[in-house]
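Have a look below at one chain only, the form predicted on its own, in structure tokens format.
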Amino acid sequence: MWDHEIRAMASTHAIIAASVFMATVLPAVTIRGFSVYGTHLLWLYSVSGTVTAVSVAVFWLLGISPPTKKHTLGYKLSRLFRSCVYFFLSCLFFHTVVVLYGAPLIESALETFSLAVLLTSLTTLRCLCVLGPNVQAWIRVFSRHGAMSVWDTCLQITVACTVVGAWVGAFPIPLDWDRPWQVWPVSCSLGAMIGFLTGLVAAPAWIHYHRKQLTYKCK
């Protein structure tokens, strides 16, 4: 029933996963001394920027975003402005949550906010691309049995995998192993990225194998 959407989803995720690979490999080739550990913030912003640009472009080209009833320039600019505000507020939200979970409040504030930017790029941005700046739609999707399409289910899986990956990535930090990837917030960033990539693979696969059991209410 949703074979076309599942194929489109798999193609979209393959492009986004390839952008993560390119955002890691190209700087390593062109920038002297670049590495995931040694210049972690540079890698983090490279991945965040690339995923943001590629996701917006791909979702726009596929027409995944919800249709707008108004086509005036003013409405589109208002929608873009609200999306940017939501993106920034999401960065502040993730920053606050990470601090509440034990990250330094003042020391390493830039690193903590950079992790928040990465988490926003991997989670909130997808919500903005699929659902638009609509808080009610976000609450619906992430409530129990709130998914109304395969893309809603995809959001649930990818966001959950990313957040859980970042959370699991924090476990090795207090261990006295003295490894370079234990420096804040390297392991959390890598955990979030691994979780995100896992979600990109798991979402279309899970939906494909459970498509006969999935039933969605009409919007």
Contents of the next structure:
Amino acid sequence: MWDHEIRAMASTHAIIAASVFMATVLPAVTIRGFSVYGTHLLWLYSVSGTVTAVSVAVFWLLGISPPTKKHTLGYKLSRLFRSCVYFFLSCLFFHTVVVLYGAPLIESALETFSLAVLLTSLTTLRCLCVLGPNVQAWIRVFSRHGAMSVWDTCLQITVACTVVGAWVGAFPIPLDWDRPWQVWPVSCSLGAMIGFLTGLVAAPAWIHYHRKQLTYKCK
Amino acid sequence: MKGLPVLSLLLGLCFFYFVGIYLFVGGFLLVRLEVNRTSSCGDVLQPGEEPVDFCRVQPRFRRAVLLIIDALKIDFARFDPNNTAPRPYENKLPVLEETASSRPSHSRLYPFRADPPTTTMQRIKGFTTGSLPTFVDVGNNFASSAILEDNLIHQFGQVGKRVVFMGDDTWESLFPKKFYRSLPFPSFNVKDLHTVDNGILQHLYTTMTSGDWDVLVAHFLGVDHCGHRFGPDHPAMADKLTQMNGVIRSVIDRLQNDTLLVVMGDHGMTDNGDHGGESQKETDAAIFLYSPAPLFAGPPSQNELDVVPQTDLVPTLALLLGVPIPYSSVGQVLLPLFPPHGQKEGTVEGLSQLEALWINAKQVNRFLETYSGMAKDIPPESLSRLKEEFNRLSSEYLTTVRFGRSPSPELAASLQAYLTSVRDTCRATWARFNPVKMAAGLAILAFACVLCFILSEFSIDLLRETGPGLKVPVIMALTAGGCVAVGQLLTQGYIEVAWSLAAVALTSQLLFLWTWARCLTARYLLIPPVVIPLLRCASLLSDSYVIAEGRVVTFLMFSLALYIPIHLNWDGLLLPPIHDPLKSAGLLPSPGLSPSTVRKESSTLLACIGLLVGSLYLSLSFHGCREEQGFCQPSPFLSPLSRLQDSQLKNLHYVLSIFSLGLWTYLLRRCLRHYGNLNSSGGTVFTARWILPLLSMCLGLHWAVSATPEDSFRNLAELISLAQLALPRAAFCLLGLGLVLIWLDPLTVFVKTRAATSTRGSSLSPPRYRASTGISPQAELHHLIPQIYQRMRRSLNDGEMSRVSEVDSRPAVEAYGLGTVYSAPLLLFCGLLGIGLLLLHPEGMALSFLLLLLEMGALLHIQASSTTLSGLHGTDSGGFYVPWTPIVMWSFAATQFFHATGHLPTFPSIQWGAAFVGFPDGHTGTILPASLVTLNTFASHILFAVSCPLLLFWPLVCEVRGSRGGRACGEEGEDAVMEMRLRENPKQFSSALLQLSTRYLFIHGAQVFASVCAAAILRRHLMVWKVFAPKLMFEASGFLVSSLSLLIGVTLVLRVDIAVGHWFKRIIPDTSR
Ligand SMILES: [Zn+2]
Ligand SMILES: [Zn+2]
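Would you mind giving the form predicted in complex with the partner chain, to go alongside the form predicted on its own above?
Let's see the whole complex now, leading with the same chain.
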């Protein structure tokens, strides 16, 4: 039972990681002058768009999201609408947090917001996919005894990795090395991306390694 | 509670830190006093002749060109024709070798040995004053870097020589307005190899041919910057050196017969292109002397000098150009440049070798006498030896001259030996790091940090074992110190205090560690609140992070602020557990847990985190700017109001400041009143009622007066100047009075007999309390926290079963404000101190101080709420221990507000204006202005350190009724006893206080240790004297101030404890507690 879920998770993660890779490589082949530092915003949009699309598709196909009580079209539409609102609110939330952390307030607001979009598509979107638009459940998941399935644990790990990656990504900015990747927000978004990829790898591995200790209360 | 062991342990820890800092700084920061005297033409005279104006004598050269090529290492200047495959920096200056070999009596190339610190500014000072500049040249004005000591440029100006300067703009700041003409170019950007050099080249040749100069100084920076950027072994260096070769060649071509050319480097560089230290690669620069007229007596002989010390350039140039040798020079003339005694008349005019040596020796002796009168750092026995030697030489020389005998060659040699030994003595005192001292300091600091950590983790056990456990190490340590002192006395004849202290510290530390090492495990160090301070310590090792320190600390603070709710949520404490029927047999047994309380506490916590984050963000707008930060605008609130031109803006700023001040005062009083501390009539209450508002009124008036433009009220000018003098002084007096009153009478408890139940009641609760404070019904509403003393006493008497019968015959007494008896005086103390420190700041900083107060409050409430939340869920350990997170934030906040009050760890950013608050006409002494400036600089360190014990009290102040109270006091479940709980558990109280203080000391101490490490490891770094050494000084003094303030805060708490003890004795005379 465990192996099955872990295998599903690993393949999902492989697909997402591959999509990130493609989102970086494909534009570089097709668009002239595309590079991760040089046209950073373009890369950001391409990656966050791809991750969003692929995650939504994969999780919908897998059917992990919590079972809806009603199956009416209206209810589904309202869920979709609420998810979009949450997505946007989470972008605003990340934007605020990043500004409070010391990002410039007015100049390069677009860059900051793009970083917020990336962070949202790496973290909040996963929450939306796994838990649905339910903030209570989100808060519940991020506690020691809050995880109720393998996917919840996986969510904990990837989100933590992404956020810590973005946080660590801010460290090189003050250094006087004058490298292209020290420009705001390149290092942070790279950090978040690396953290996310690490999380994608680490989550199935960790769960596989600890599968004996993991016990979940049934939902 | 055990006050004495706590205090003595803290004192011991501080002692270790102080000794460590003292030792390290003594070995690292070389200090020298500046002699502010100048030589003049009249005072350097040859003996036996009529007094001659020295400067009138025809000098050997009329003009000189100084080409300074920064970091011109001797390896760059040498030319080896046999080298077929030269490295990029080899054989690129053939012009020097060509000239030296084709015209051997006109030119010569020497290694030119610089003295550490080999940084450009210190070197420029060195080869213009002839002295050995150290990092701290006491007597120099810290605010500007201008050289006040006697120097060559000054002497040239005195005799009317026109000095034209071009190149590195460091010269412009060292010699402001001293040049006849000056063309400085920005030197800051190390990556820019060409701006300075090309700027010089644009003007050099035209200036030389125009003839409008006597001394021309050109300082090229390209080679140095190339070294820093690429290292010497890089093609760019070859290009740069080749360019310099061309420059030297063209300059030589344009020289005239009366001109001396000096091409020199100020220091060398390591293989990485850095400099600053004392290795031979850094110290050995090149010097090349050339003149179209014959300069040397002959071709280089075998026994000629092989290395020229950098100090020797000054007397040589001075005597060759006919100016007096600068007063503080310790150099020695370069003898080959002067003709031997006999040949003087024939070939060249000017001084002979012996005359030059004599003038030189006389000047050096005069300097040595002046200096040894001012400072005691030159060992006395070598001083007296030097003096004897000089007296012997001078009598010998005088007899030689008087009788016209031809001097013996030994005389010249011994004069030279005398000069060399003076220079060596001075160098041993000033220009050498003392690595042993530095290492000892580092070791003591490291052990002190470890000790601090151990003490903070095991404070209970330590206090229990105190007594014999402490005495042995102390006695052993004192014995060791005494042994070292006696040993020194026997071997050297004098005692160096530093080493005895080091012996004491190290011995006791090692003994402590020996006892406690078994308790130390690494697992404690890996929790996030400890990792963040470690990150901060690591950031002190990088110059970029030190430059951006204000933002770095705010960033880390913010991270910790977000960590708190996330961590609480992870432990499932932030939200009330969902009462799910399915998981009714949940994992969390939750005693006395009501969801509404949890929700209330959580929202308080989140609101306080919001406040904290808001004040963190706003505090960023009060930062000053370092010169290294390129595009940075200092905060507009930093300039005093009197400097603002726009009157509307001025009014706005004034109103904002007054508003902040008023809010500060109101919040303090409000808080005290809320907890019922304003009812009695003691000194503290008097302070809170009258002195606090008066003080802030004084301050507001003072701001108004000092902001008035001087010419606006002409007829009131006298009154205004009087007010400028009187208002701040009145504020100082009020502050002093308030602090003393708090100290003398710290209790804020008002006792009210509740419905006199017995006749003895009136006699026990003294009536004067009532008489002097008529409580209005309105005021009674505010006494929200009446402490039911009756219950207190019952719990006190619980142990004594025999007295139970008496209990009921006692009066029921309500003690207002007893619950905050410890925190109220401390809070008021800090509030008063805050206003006093605000007085020393520019007016606009009132806003920042308000933010400081708000942030303090937010932190305290966060600590209280998280303690309550963990207590509600039963995960509390039961003690009063303050966890790492709030303490780390508390100590970071000190650094954060150091920056947010406009301070920076650099000397030019010290706010000197603070010294003149209340003393507009200056001071006579130095202690008062120095302490005022210190108070201004470390205001936030002082405030946060003094108020540190509040972290321990606040959870008790804010404790939820009926929850903790119920648990601690058994089944009675009555009113909260708040801080009285501390009195009930004196042992836990003292160990918690000790733990809190040691943790606070540990965080600050670890930062000091990190900056000490940075200075020690990076002493070759380009930025060491600009970034790391000042940072070390500020960090060390900040620690000093913090630890003293912490001791003051702890002592105040102990003082309150004693007062509370007396109070209890008075209320219950027969209870021994
Ligand atoms: Zn230099
Ligand atoms: Zn340099």
